[in-house]
Structure formats: structure tokens, C-alpha cells
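Only one chain is included here, represented as C-alpha cells and corresponding to the form predicted on its own.
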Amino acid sequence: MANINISCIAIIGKQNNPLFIKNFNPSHADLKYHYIAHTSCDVMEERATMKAQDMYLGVLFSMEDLSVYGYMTNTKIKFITVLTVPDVIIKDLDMKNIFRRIHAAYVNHASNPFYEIDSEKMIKSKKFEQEIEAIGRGRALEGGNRNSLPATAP
């Protein structure tokens, strides 16, 4: 996997509310995210109609050092991560992987009978937020990834 360097991971909602945002580069204010968050939304919508099959939409655009990616579940929630734009060239595959560990870090959360999954509350975890943390700095998680099913002996 080439060397990412995450500035933000978004969460937004149905409703386009956001769920959770976590900024991984302090020489931008949260808020210059929020912003990139929400000017994201209009075009993740105008791409998964064009895209019904795909999940991952590749490249929203890019602003000053920063380009912006975007994946939506079945469900319309959005995935946005920010990257640092590097010197080298991103694979989708790689980023396709980064979302898969966000997809799956959000449906372990969601799975939680007592998180309300239309709620427009903001997520609160320390485990998710760990999870987000882990995926922003590019560790892997502890204890190995627990979305793989455990090898089958032949």
C-alpha cells in the first residue's frame, strides 16, 4: 500500500448531517473539513446515479493541497477522506481498502443495539473513534483485522 496520508475521515448521513469527523492534520482547522464534508455531498449524489453499482466514487476534486475522495453505502450514508496530496500516485485499490475498513469500522458501531441508526446525533465512541484513529494513521488494528473470517483448516 503506498504511503497515504490522511488529513480527514467524514461520516455523513441520510440527511446529509455529519456523524463524525476527525481531523488528522492540525495545520487545518476542523472547520475548513466541515466545509469539505458538505460541499461533498452534492457531488457523491450526482455520481452514485450515474454509478448505481459502485460503491466507491473515486476522486470528488481537489483544493489547494487536498483531494478529496468519496464512497456511499446502500444505505446513503457517505464516506469523505481528505489526503494530503502526495508525490506519488494513489491506487483506487488502496483507497477502495481504506473505505472497506471505515465501511466495516461504521457497521461494527451501527451494529450496537443502542446506537440509533437515523439518530443526527453525532457518534461518540471511544471503539469507533479508536477505529477511525487506527485507519487515519495507517496502523493496523489490534488484534488483526476482526472483519476476516478465522482461516478453515484443509
Contents of the next structure:
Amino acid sequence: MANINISCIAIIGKQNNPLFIKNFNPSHADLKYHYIAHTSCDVMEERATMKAQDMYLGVLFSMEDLSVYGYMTNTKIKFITVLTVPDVIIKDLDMKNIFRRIHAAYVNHASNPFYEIDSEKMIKSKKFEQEIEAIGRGRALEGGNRNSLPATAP
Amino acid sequence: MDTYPPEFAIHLQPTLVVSGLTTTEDASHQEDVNPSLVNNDSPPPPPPRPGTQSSKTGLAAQKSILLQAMLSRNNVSYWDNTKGLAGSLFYVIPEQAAYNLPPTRRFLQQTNQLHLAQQSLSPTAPSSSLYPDGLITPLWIRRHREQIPSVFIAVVDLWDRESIVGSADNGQRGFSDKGPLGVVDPMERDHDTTLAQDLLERRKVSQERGVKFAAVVMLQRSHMDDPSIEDRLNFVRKSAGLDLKNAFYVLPPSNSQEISDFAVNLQRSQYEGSMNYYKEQVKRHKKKRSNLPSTTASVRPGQQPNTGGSQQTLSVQGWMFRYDFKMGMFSECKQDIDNAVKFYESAYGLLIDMFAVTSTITPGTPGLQARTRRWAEAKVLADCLCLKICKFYLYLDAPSTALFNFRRHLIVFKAFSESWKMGDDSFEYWAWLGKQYRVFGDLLDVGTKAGFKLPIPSPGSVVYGSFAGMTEGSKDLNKFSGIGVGNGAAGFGVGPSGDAYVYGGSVGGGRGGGTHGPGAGVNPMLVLQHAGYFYHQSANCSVQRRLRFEMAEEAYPDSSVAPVPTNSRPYPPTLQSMNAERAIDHLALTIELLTKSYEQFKRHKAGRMTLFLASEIAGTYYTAGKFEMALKFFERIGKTYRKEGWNLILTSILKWSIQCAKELGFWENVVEYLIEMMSPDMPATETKRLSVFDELISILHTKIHPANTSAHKPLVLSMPQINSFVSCAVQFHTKQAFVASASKFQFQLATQGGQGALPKSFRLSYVLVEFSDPTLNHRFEDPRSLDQTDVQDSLERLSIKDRTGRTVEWINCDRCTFDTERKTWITNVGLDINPHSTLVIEGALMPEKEQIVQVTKITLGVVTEQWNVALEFPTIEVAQEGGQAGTQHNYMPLQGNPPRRQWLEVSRASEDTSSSPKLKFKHLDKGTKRAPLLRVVPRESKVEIQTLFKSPAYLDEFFPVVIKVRNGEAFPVAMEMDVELQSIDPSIESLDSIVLDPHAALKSLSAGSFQAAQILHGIRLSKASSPPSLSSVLQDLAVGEWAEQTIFVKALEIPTPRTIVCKVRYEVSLENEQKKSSTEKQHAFRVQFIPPFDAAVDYTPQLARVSETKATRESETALVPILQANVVDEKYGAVTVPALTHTEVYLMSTRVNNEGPWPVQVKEVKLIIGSESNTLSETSLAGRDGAAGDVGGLSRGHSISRMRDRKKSLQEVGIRVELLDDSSIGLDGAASRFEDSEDSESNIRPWRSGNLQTFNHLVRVIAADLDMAPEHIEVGYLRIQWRRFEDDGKATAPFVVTNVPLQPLELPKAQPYMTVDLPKDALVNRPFTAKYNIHNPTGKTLELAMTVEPSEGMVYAGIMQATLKILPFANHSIQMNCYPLQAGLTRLPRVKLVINKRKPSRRRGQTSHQPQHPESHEETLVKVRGATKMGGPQNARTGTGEAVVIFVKPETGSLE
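May I ask for the structure of the form predicted in complex with the partner chain now, the form predicted on its own having been displayed?
Below, the chain from earlier opens the complete complex, with every other chain and molecule after it.
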């Protein structure tokens, strides 16, 4: 995990609309990550058709010093993590863990009965932002791992 | 890629020289072409086309075809991964016929002809461009590619006599004719020897060089007939010392296909030799390399020449590099990619080391000086080497390794660049970097086009390099660790010999498919992507380069003054590079690269990536000042981002677009973009928002604004297409409204977003609400000028703040005036959109016709002197496209997903006027989401309809129904009514009818002109008192008055309920208009119909009469009826055969029951015999019974005729029914008829409900032939003339006729029977004689078996068993003498007669109505009929019973 340097976490709805984009790396403008998140939709959809079993889609593409990883839920919600790459091997397991945490945070948020899942509006939730912030900054969540999904059986 | 020397970049192949196929001119031409090729970017051009040689002789043509075939596969340039024999085998160089290989240097030395040697390319030769310390020159590669082949093929032709034909030596021909002994023509031999000498010479030179030599002899047509040709060829070959195999070929004249096959085979056969040649070359250079002094040892000698002057010779490391490079090159020619990459990598390593300040391989040797010629050469060489290495790794399907090498190259040179004072703050570095990316992109592009497949880095299918690979990778890099690359050794996950991926393999515990070992992972930087990414990277570099260059130019603007070198960053560029850079169009370059990238992404179907690139292209165009181009791009890409809700990107695009549009003076666009920018969905700071707002207002309202030099065209913006800052909706208060009544609607205009989304009030000039009925359109106008803030209108306004702080303002605008010019309803109202507020305008509309009112469009308009901006919110069209639009985004609230029905309700405190009314949004229809829609229906009718009738009704009667209609409207109306009797089953023509006047109907019925009508149209209703009429003038019915109309319903046959519908129509004139609206009210009711009577009949056979008549007839005609003559029946006109005729008399006892609940008056009951009614009824009955009888008869006639269709009429089967006696006693006044007396009619006593009347009729049934007679005979029916009895005695309805069907009569079957003739009584012990008569009424001879069963009380003496035969229609009598033994009712011995059926009689050959069962052994018993003589009432009707009994008197009772 130590070598993973998250620059951005983005969540994209099933209509390829942005739901949440958080920039952790001040060296690039938000706009850049919006563009990256948007462009990764195509790659994810292409990947997902090739391989449907796993939600984790691996590295989608690298652009300049940024590497984009993707994860698509069964409901076609797309999670994107952009890493600033220090030229090391990124373990799939680490990435999967990050995505699982994002997924858990999203599921928590979507479980709110007042959240309209199909509203296509940007997510505005303090709690959710905190959770993503914690993931992005590489901090453990307060309160242990209560938000993580049960690990899929190997 | 093309900017590098092509020798370094192209894919090298073994070289083959073929001589003799081109003429001198061609060859020299070829020479000219080749040098130019060096700098040309295209692959070696094909040699001159053979088309120019069409005039040549046949041999020349053959040669040109061969040459063409040889060169046809010469087109390999950068990429050839076909490996060896499968691909294009050789790089073929055509040379002229006299060509020979250049002699080796050793040979020249030996012969002291060194001056003839080619210019040496070695750095040791002073004439070389490399002298004294150059590394390698492209010329060297070119020499090996084009001048020193691995295979030399000489194409020669055999001398032919034909060639001298036409010259003066014609006479020698006879002499030189070949004799049969094969005498060799000396002239030929002469030429052949020369040729062989020539070939030998060439072979020797080739051998010296190790080059494979082969000769091809091309024959001509004339040679083919020459018998000595074999000898000649052998001679030449042997003389030249050529091997038969793979060194000497003969090509006879052939077609082009054969020649090209020959060319391929020729190359194939030479391929091995070529490989050997290059193998030797590699060996030779390996030896040379091993002979070099060790690098460490060379340090000292290296220093010595250094002191001598500036002429520094090439270091040992340089020589090592040379040899490595050469070995790599030869391996590449050999297509030995594995070794080639090894040698090249080694060479690359050596070369990189030379760039360092001091070399690590030859310690102490100083590195190349920056910006020197050698340095520049070496840099190009390093780039090319890297490219080659990458390419070879791609050939080897190791994409990550290729990428690793590429990235390593970049990292290494970045570090060097720093030390060369051209780090990443110099345009030179970025130019170089951009070039590297671009070249790599080119390589990938070429590769993928040639069939290289990019890896797909998805987990599961690939397991990535593990730590093992990573450590190997770091070891690999350790080679370069000493060159000060910094932390470049952090580790790449690549093994030196393999790829980062292990396809299909497993690393650690990981398996493809789902789980991965803990070590599974990938370095994303080593995932090879398609060329688009590299072009994009290159474009980015180009942008950086431009920026650096602009900075540099700012610092050093003078193109003639060299920048003063400083030691502070950024380091100044040299004047030369500055001037070179000035010539470059950076923006064009960037656009070119981006476009290349765009195309790559397009090819890889990454649509969104292309949008991103398009935005970058647009940005570049903007920078380049091509605003129109930029705007076009922005507009195109903005759509997708808008559609998918990427508002941050959209905002950026809008900002750019506004800039472009301003530059271009497209102010309409500026306004459009600014309006969209006002949307709260566009992320912006508050100040930015305010500036957007102010700018918009200033454009729209400021006259002196540069935008407003002239009036603009009306600008119409379709708001659903863009993000809106306001939302619009129209709601109707109710879903349904009546014509001409006012319905309220609210127009809601709400700002989007929360507080601060709209910085200031925005004033609209008008709001136009358009409905589907254009006459209802409403236009609210704000006539104030911008600076006028007070509201002038006198409309009722209410305003509150809700919990979220939103201002809700309500304006009552229900009194609009109709503008006849514009055909709209208009009112003036203040239309300020205040920040964070909702404006609700309540209006009312009054639709004038029946319709469905929808809101089609809402337009918000801003009109100033120069501007007319309309923001349109269409609703209907969009709602219809709902399916597709519904899934879209939240900025289209009116589309597909309509808002909840919301109504701002004003609740006023009823009495307390001081407290302000309350405003509250309420959900209508429980907040269903529905598009606004108002259904306008006709006004509700206020007419009241009542019906009066006495249910149930009887069938056949004219059933009176009184319909009462009350005018409940507020003014008198004239009404018309339609009454319709709905048929029970639409498929059957109904006989039911509905009439107004039953008497008239009855008359027309009797006249035969009656039409059964189920509908009565246009009954004009008038006051209850006045008589109804169809023709009178339509009279108005006063308010509240009742109109009354009686109709009569006559239903026939089917006793089910009928539905009667009456519709009352009238017109109401509207209050304000002259137009009238038609109104209709319907009322439906059901009437149950039941049959009025029910009749049950008993048929009693009247045997007494039968026997009477029989007796008389028998007495007259003896016992043989068969002998009687046939009688013609006068009455029926039928011939009866007396023998077959069977007559029976029945007493019909009919009980008629009044079933219904109502009393009826019965005028007449008459039995109509079936046969009569069928044949004679019409005339006779009509005559007798008059009109009344006919009604029923006719109406009934339908049904009877229908029955007749089904069954054979009685007449056909020969049955006659005659009414002998009618004892219709029991009717009032007996059978008297009161047709002509009104009084008597009313005097008829009514039959109350449940009353029963019995009628007796005596009928005679005469069957002409019982065999043909049916089982059931329809005797007839009862015709009852009746009417409903009203208790008040006022019967309005006329008498009607009902025909009551009667049960059929069962006729006895024609079968044998017995009758018994007994004495009245018998005495005990006194014998008596019983006489049994056996009748056979059938037409068959019967065989009967008779048995007599004894009886207890009687003694019988006689035959106990016998068999009888009875002829048809004959009788047979049996006499039994019995002796009673006991008194009382005693049974006679039973005579049992059984018809012997085992002998079926088919005498008459007809299909009998008695079904015969030949196989059946069942006995048919002959029954005793009419045993009436026996005493006892209990047996009176059991004449056909089992036993025949007699009353035996006791002996004492006797008179004797």
C-alpha cells in the first residue's frame, strides 16, 4: 500500500455521469481529473465486456505520470482511482482493497433511503466525502473496517 | 521516425545483388536514385518500371519481368516480423551486366592498388568522415545494404547467332551449321569461353569476400531448338567452375508467372548461403572485438594521444561499440532477432556510458562533449538504437520490455540533459522528448498496422511480473547504475530476457481467472498502450517546448545576438538552436500530433478520449488564434459533456467558447454561453458567477457595449438543450374542466440551485405560455425599463419565505385581456426573477370546446433595443420522446420526467382580514408526476330522466314504459329524445320493436306494412300534459318542468331482460357567446321480459271411440282391410291406403297458467291444429278471427316457419290431426266471442296471477302410415288473445295474440300388440274362454314364439308352446279355455309372445324406423293392450300391464 499514491478518486454513474470526483493531488487541476474520469468510461466499458466476472478491471490506461485504475459494480457504477506512478509494481490486491473500500462507502451512501440512486446528481454527503478522503489519504477508517465489504472468498 | 537516418531505422534484410537485368543507363539511373534515398523518408523506391522497355526484344522483356519479380518484395521499410523464409527474403539491388563486386582491401593491398579502394569509413582513415573519433556512420550500413551483398547473382545470356543476323557476317551461317556429330561452332565456343571467363572472374571475387555467387543463363527462343545447347551450357558452367546445384541456373523463355516463381525459388535457394555469409561476418567482428585491448588497460594509452593535441582517437570503448553495433547489424540482416537485440543492447550500453562525464567502462575516459558533432551523432545513434531495441522486443512479443527500454532511454537522457544544461526547462529537451514519444508512437502505429497485437492488461487473463522479475530488472539496470542516472535504479519489473508478463502462466499462488497471488501486480508504466497515448504525450511535449521557447525568446529576442551563457537556470540556449527553433511552427506541430493521437483513439473506439483530444486541439487552435476552428470544436464536444453531466468540463469549454466567440464577435453565442454559465450546475465561485451575470446584463442592456453596434437577430434558445438557471412549469388545478368554465392554472418559475446561484434579480420582458389550443395562449409582459424597480401593476401579490429561505411569490393574474391582434391573453405583470425564489403566476383559462389542453411551450423572453432573446421550454414534443429523453439528465426537468403536480395554495383566513393569507405548496393528485394536461369535457347536463314501468313485462305485449324528463337547466330548452332498444345478440336480427302508438302499429301489422324498429329517433319532448308528437314544432320546456313520453316495447320469444337506452339531446346557448353547445344525457335501463302463459297438456287416448268406429268398420268391411280400395281423402287431397291407415282419438286436456305477477284479460283461447295452421291458416283464420288473430298469426308465423324448416311437416309424414270437439268451457261467458263489443271487452274477468284454466279438446289423429309417423306429433298450439289488465280498468294497450306451444303427442309405435277379449266375469270351477287377438299393424310378416305360463288360480288346458306367423296387417286370435280354481281377482295364465328376431325381415327393403339388431338376441315382448275388461279401478290404466286378470265369482254365487 505504501507505494500507492492516490491522486484522484472518481465515481461515475451508469449513464456515464459524474457522481463524485475528489482530487488529492494539487499538482493537477480538477479539470484534468474530470477529463480523465470521463475518458476512462469507454475503456471500462470495453474491458467489462471482455471480462465480466470481476468488478476490478485493473489498470485502464496511463497518461503522462498518471495511471488510471477501474472498477465497475454490477449496477454499472464505475469507480476510478488515479495514481501518480512512481514506477513500481502496483499490486492488484492493494488496488482491489482500495476499490472495495470505495465500494463499501458508496454502498453505505446509496443505502440512505433519501438518496435517489437514479438522480444523476453529484453526491453531496459529508460522511461520504470523509470516507473517500480517508481512502484517498491512505488512512484507515475510524471505527475499524466496519465499512469494508466482506472479502470475497478466494 | 523519418527524421532519423533511414539506415538506422529501417528493418535490415540480407542484400542480394543481381546483375545483368538492367541496362547501363538503368543502372546508372539506379545509382542516382540510391543516394537520394538516404535522406528520403520513403522506403527504397522500386526500380524503373518495365513499361518503358516494351520496345525491347523478347529477351529484354523477359529480363525486365524477372527483375520486376525480384524487386516485387523489396518494399519492407520499418517493420518486418515475418522472420526468414516466409517474408520477403532479400533486399535486391539490381546492377548492370558488367558489374562485379568491389575487390577486398586485402586484395588491393596485395596488388598495390589500394588507391582504387573504396573510401574507408573507419575512423582510422583520415578521409573518413568519422576520423578520428567518430563511432559509426549510416554510410557504413548503406554500403552493406547496397554495395556488399551476401549473394551475387549474375544474369547472363548465351551468345546467339541470331544476334548477328543482319550484319555482314551472314555468309558464315552455312559454314557454322552444326553437323549431326555435334561439331561445335567455333564462333559460339568463342563467345561461350568469354562468358565462362567472365563468370569465373566474378565467382573468384565473390569467393574472396565470402559472398555466394550464382549465375543465371537466360535462353532465347532460338536456343530451344538448338540441339547443342546442353553441351554449351555444360561447357560454360564447368569452365566457370560453378556448381550445378544452387550456383547455376538456366531460365528458358517463360511467361511472367513462371518467371516470378523462378525468382522466388532462386531467392530461396540462395537464402542459406546468405545466412552463412552474415554468420561469417558476425564471427569476424566478434574476433576483432576480442582482439581489442581491455578497457582498463586502454586508459593509459588513451591519455597519451590526448596530450598530443586535440586529435583524440576513438577509444577502445568506441571500438567495442562499433563491433557490437556491426554484429547487431549483421544479425539483423540474418534475421536473427534474438542475437541482434543482444548485440544492440550491448552497443547501447556502451554508447550510453560514453555520454557520462567520465566513462565507467573505461574508467577515467572523459565522455562526449555536449553540443559537439560527435555528441550529436551519438545522440541520434542512441535514439535509433533504442528504437531498434524496442522494435525487436515488439517482434519478440515482449511489449513491456520494449516499453521498459523506451522509458529507460528517456530517464537516462533526462539525467544527461540536465548535465548538458538542456534540462526540462529548455525547449531543446522537450523537443527531443516529444520526438522520442512521437517516434515510439510511429513505431507502434507501423507495428499494429503490420499485425502486432497490443496486450490487454486486464487482471485474470494475465498475471504480471512478480518480485523475482523486479529484482532481475534492477540487476539489469545496475549496468547503468554508475552513470549518474540518479534513482533510475528504483526498479523496473522486467527481467532482462523475458517480458514483464507471463501469459497463461502462474506466478506465486496466482491463477488466471479470479484470484491472484499476493505478489501479482503490474507496473502501470510498463503497460504498453497504443500509439495514441504516445502521440498525445508527444503533443504535450510540444506544448512544453513552445512554452519554453517563448520564455527563451522573451529573454533573448535578438536572433543575431547569441545568448550570453550563464550558470543559473534556465540555461540559455545557443543561438543556433534558437534560430532553428524560430523556424518551427509549434502550434501546427501540436495540432498535428494531437490529430494523430485523435485518429489512433478513434481507431481504438475510445470516443470519449477523442473528445478530450478534441478539446486540446481546440485549445491549441485558440492559442494559434484560429478562433473559428476552436469554437467549432468546442461546440461539437460540448454536447457530450452536457449530455452526460460533466459540468466542470462543460464550464471550462463554455469559458473557452465565450473567449472565442468574443474574439470573433459572435455575440449571440456569447449570450447563449453566458446564459448557460448562469446555471447553478456550472461550478463557479460567487465572484465568477457575479461577473458572468454582470456581463450578460451589460451585453443585453447596455447600448454602448461593443456587442451592440447593431440590432441582433432574434435569438431563440431551446433550454432543454442546455443547462438552465431557471425551471419552468405549468400546472392545472384540476385534471378536468367543463367547456366554457374557467380553470385555474399556475405558471411556476423557480431559480435553480440554492442561495447565491443567481447573484441578482434577472428581469424578463415577457413570459409566453403556449397551449395546445392557441386561443388560450397567455402572455405576461413586463413593460418596465431596467432601472425601474417599483411594481406598477395592481395585481394581487403575496409573498412568503419558506423554510429553506426561498422566496415564494404569488401573483394573481386571472383577469387577462384578449388581444385580438396577437390572439393571446395578455396582462402586464412584474417579471423579476429574484435570487433564490419561486415566482408563481396564477391565471385562468376558459376553453370553448371539448379538447385536451396541454402546455406546448413556455417562452421566457428578454427584449431590449438590440436583443430579442427567447428561452424556450418546450414540453409536448419532448414528453413524447420521453422514452429516450427520460434517461437523460437533471437539467431537463420538463422532459420525460415531469415534476410532481404541485400547486401553490393560498389559504386566506376567512374572517380575520388583518392576518396575511398563507401560501403553501400542495401536491395535487398525491404528487403524481404527470405532464400538465387539462381534459375539457362538455358541460354536465342537468336534465333528469325517470322511467316508469311495471316490471316484469310480458312477451308479445306492447309494454308501456313512461319516460319522464325534467329540465334542470337554468333556462328553458327544447329537447329531443332518442330511444333505442338494444338487441340481445347483435348477430341475430331482432324481432323486437319499440313503438309510440300500439294501435297504429297493430294496424300496420295487420296491413303487412309493419317494420320492426328498435330505435325511435327524435322524439320531441313537450310538457307532460300536451300530447307527444313527432311533427310538432320543437317546444321549449320550461325550467323545472317535466316532460313525459310513453313508449311501447314489444319483445318476442326470448324471455330475457332487454336494455333500453334513452338519450336526451338539447342545445344550451352559452352565456357570453352566440354559439350553442349541444348537450346530451343518456339513461339506460333494463326490463325483464317473461312469457305470459304456460300451458301443460295431457293426452288421453279415447279407446272407446276407437273400438266403436272399429266395430262399425269391421262389421262393414269384414276382417280383411287389405282388400279395401284406396280412398281419396277429399279434405286433404291425399291418398290413404285403408290398410295402412291408423286412426286414434285423444282427449287433450290443456291447463293454461298465468305465470306472471300481473293480471291479464283473455279474450279468446283457441287451439290451432298444427296441420291447419300450416296449410290453411292464413285465409281461414283471418276470415274467422279477424285482425286480432292475424297479428299473432303473422308474428308467430316467423317462428313456426322456422320450426317447419327443422322438422318435416305433419302432412309430409301423412299425419292428419282433426279437431273433433272444442270444449273451451271455463272462459267467461263460455266460448262466446265479443269481438264487436267494447263493453264486453272490459267486462272480461281478468286472470289473476297463478290462475289456472283448463281447456279440453278432442282430436283425432289419422296416420296414413304408422311406420312413417314420427314419434312426436306437434298437435298445434293455443292461440290466446289477451291484454294486460289494469286495475283501474283503463287498458290502453290493444289485445295481442300469444301462441302458447303445446307438448307434442306421442303416437303409439307400429308394433304387434294383443288385445284380450274376456267375459265379464267367471265362476269358480266353471270354465270360460279367453280370446287373445294378436294384431300385426306392421308391414312385415312376424314370427312369434308363444309360451303360456301357468297361473295359480287357473287351470289351463291347451298348447303351452307354439310358434305363430302373422302376415302384415293381419290379426290372429288365440282362444284359451281356462278353468278358475279360486275366487277373486285371478290372474290368467300368462301368454307370452316373443317376436323371433333372429330372422330379420327385410322384405320391404326399406330402412325401417324400427332399428333392427340382427345380432341381438333380446326378445321383444308383445304387449297386451287395452285390457279394460278386468275389474278394479287400480288396473284401469294398466291394460298393457304384465298380467291379465279376471274377477272370478265364487261358485255359490251362481244362479244355478
